[in-house]
Each structure stands twice: as C-alpha cells, then as structure tokens.
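Next comes just one chain, in structure tokens: the form predicted alone.
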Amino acid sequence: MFGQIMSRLVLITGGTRGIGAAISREFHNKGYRVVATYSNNKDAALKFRTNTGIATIQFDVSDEKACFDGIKHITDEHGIIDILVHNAGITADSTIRKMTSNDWHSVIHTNLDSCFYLTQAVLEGMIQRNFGRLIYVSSVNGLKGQRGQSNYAASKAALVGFAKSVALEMATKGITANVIAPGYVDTEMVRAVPEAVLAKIISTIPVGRLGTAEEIAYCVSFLADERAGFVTGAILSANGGMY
C-alpha cells in the first residue's frame, strides 16, 4: 500500500499557503509524490518549498493556456497526475448593488473556469491509468450564500454541479469526483477580520471555534485515498455543524 502511494502524483493548486498548504504537507507526509502551484508569491512560495522539499510550479489557473502548459510540463517533469485537488481561490468581496463587472468575472475565471481547465487537463492520463481522484474545495458559503459574496458564492456552488457531473462521467473509469466544503478555518485570511467580527463568526460555529487547516487537509486525504473508491459525487462538508 505504502509503495503504491508513493508512486501516486498529486497537484494542489494554490498549494503553496493557508489551507492548499496544508493539504500538500498532508499528503507529503504520508509519502505522496506532490506539486504545489502558487499564483503571484514567489516568496512565499520558494520559502515553502524550501521548507517542506514539496515542488512547486507557477502558473495562473484562470488561464486557460497556462493551465494546460502548465499540466504538460508537471508531466514532462514527473509523470502523470493521479489526484488532482482544485483549492485556489479569489475572493473579491461586494454587495450586489455595487459589484463591478471584473470583480465578478475575476473570481469566476479563477475559482472556477480554472476547473473546467484543469481537469480537462488531466483527465486523459487518468483514463490511461484507470485511476483518478478529482478533489474540488468549495466552502460553506457555496451551500448556503453569504451576504457580499455572490460571486464567490456562485463559484462555488457551481462546484458542485460540476463534480457531480464528471462524477457520472468517469464512474466507470476508476475516476472519483468529489467536493469538500470547508467552514470557517484558521488562516491568515481569516485572522486578518477584526476582532469583533470574527468573535461574530465563530459565535455561529456549533463547535465554538475555528477549524485548522489540518483538519480540513485530512478530509482531503480521505477522499483521495485508495479505498475511497465508491465515494463519487459527494459532498464532504467540514464546518463545524455550522450548516
């Protein structure tokens, strides 16, 4: 089992901080083979692979050239990817009276026509290997909306009508699709709410606190496992008993 997953290859997008970070630790850690994509930090992103000896490639995902340009050369460089885990991500916050036109079309294009891209992306060297994990990171606020996200609400969402479909798409090909929909964790983001705010949100939480990454990365890990197999077109929602 252990030299099975260490031939497995697995991309994190937006692999390199917060939560994607998290996710490439845990599966580094139990002995995947692992690449991490970053969009704009390349400091942030050189730190962690100096840290963690994960690689790590940039490319911007809301692109749909750079995305399969980006897919060919992690396969140049290590092999086909098995499991690939959608996390990056872009808010741009606003009610929907004052929302610009870029303010929506910038989150669709990055969180989630990146999906559509990548997994086109990869799919082929799946059906090959007749094995695939496609893990898809929506967020609580794509279940239930969230009053200034509309945008980030809708791509999120879509998210899941999306999984559900390449879910019956690839169910006879040995290829998983599924969602992870995160709560409110403990992040860098997160923690740079005000005080009072964020003593708000976490009044909501049933558990009464915020999730860790880590949490959230070992949700991941089970769905790409190999015995999770006959879980497809789920929703693995992590929150806290919030919704």
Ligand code: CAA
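Given the form predicted alone, state the structure of the form predicted in complex with this ligand.
We keep it simple here and write out only the one chain, dropping partners and molecules.
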C-alpha cells in the first residue's frame, strides 16, 4: 500500500504560487510525484522549481487544446495522472453594474471551462487504473456570494454542480470528485483586495484571521488519500467559520 502511495502522480494547476504552491509542496513532502502547472509568471515558476525540485509545465488552462496537449505531454513523460487538483483561477472583481464582458468571460473561461477540459483529459487514464481523485478548488464566495464577485462566485459555485455530477458518473470506478472551498487565505490574490475592505472582511471571520495556504493544502491531501475513497461529491469548507 505504501509503495502505491509513493508512486501516485498528482497534477496541480496553478501549482507554483499561492495555495497551489502549498498544495504542490504538501504532496511532494508526502512522497507523491508532483507536476505543477503555471500560466504567465515564468519567473515565479522557475524559482519554485529550483527551490523545491518539483516539475513544472506552462499551459493556459482556459485553452482546450493547450489542456489536452499539456496532459498528453505529462502522461508521456511521467505516466497516468492519478490525482488532479484543479486550483488555477483568477479574479476580475467589479460590481455587476460596472462588470465588462471581458471580466465575465475571462473568469468563466479560466475557472470553469478549464474544469471540463482537464477532467476529460485525465479521466480515461483514471478509469483504466480504477483509481482517481478529482479535487476542484472552489471558494467560500462561490457558496455564499460576495460583493464585486458575481463572475468569480458563479464560476466557483458551478464547480460544485460539476463535481457532484462527475462523482455520480464515476462512483463505481474508484474515482472520487470533490470540492474544497477555502475561505480568505493569506495569498497575493487576497492581499490585492483594497486594504480597508479586507479589514472589514477579516472582522467577519470567526477565527479572527486569514487562513494559511498550508491549512488548505492539508485538506486537499486528505481528499486525495487512498483511505478517502468513500468521500465523493462532497464540499470540504476550510474558512475559519465564515458561513
């Protein structure tokens, strides 16, 4: 059993920065083989690879062909992907009255369409093996809504319906599909919120602080574990009590 865990291959999208980087490190430290994708920030990815020894690959998750080519490249090089952690996501915050068509579409393409492309691309390998873990990183704001995030909240809420449906289709094939819904975590994305607004938000978190990326990474590793095979179609909230 231990040998099997050691050999599992994990793909983490957006895995070189923020929550994704902590998830990559968590799996790497536990002995999994890890590949982390990145999109634009090549310097950060290079630094991450040098510091951690974790393999990285650049592709745009909002592009269907790039996803299929990227997954094929990883599979040719490393073998079948056992665990997909789809973490890559963007914000383009704006109140609904001011939101542009580009704010809407860019967020939906990157956060949601990507989910369909990546899941299809990894699924056949998982079915062959009769084992798989699909983990989608949603958000507390996808569950409760947030001012300025109708696009982001819509994309993150949609991951729930997607995961629950895939969970049903894959239930007898050893493949689970779950959602983790982090609250406000201390990352560049959250630090980009206007300071006064962020202070107001933090005052509504019952534990009284932002989460850490490592706290989210630990939850993801739980969902990926071989022993978590009875957990599927679930939402694991890690939000400091912010419901």
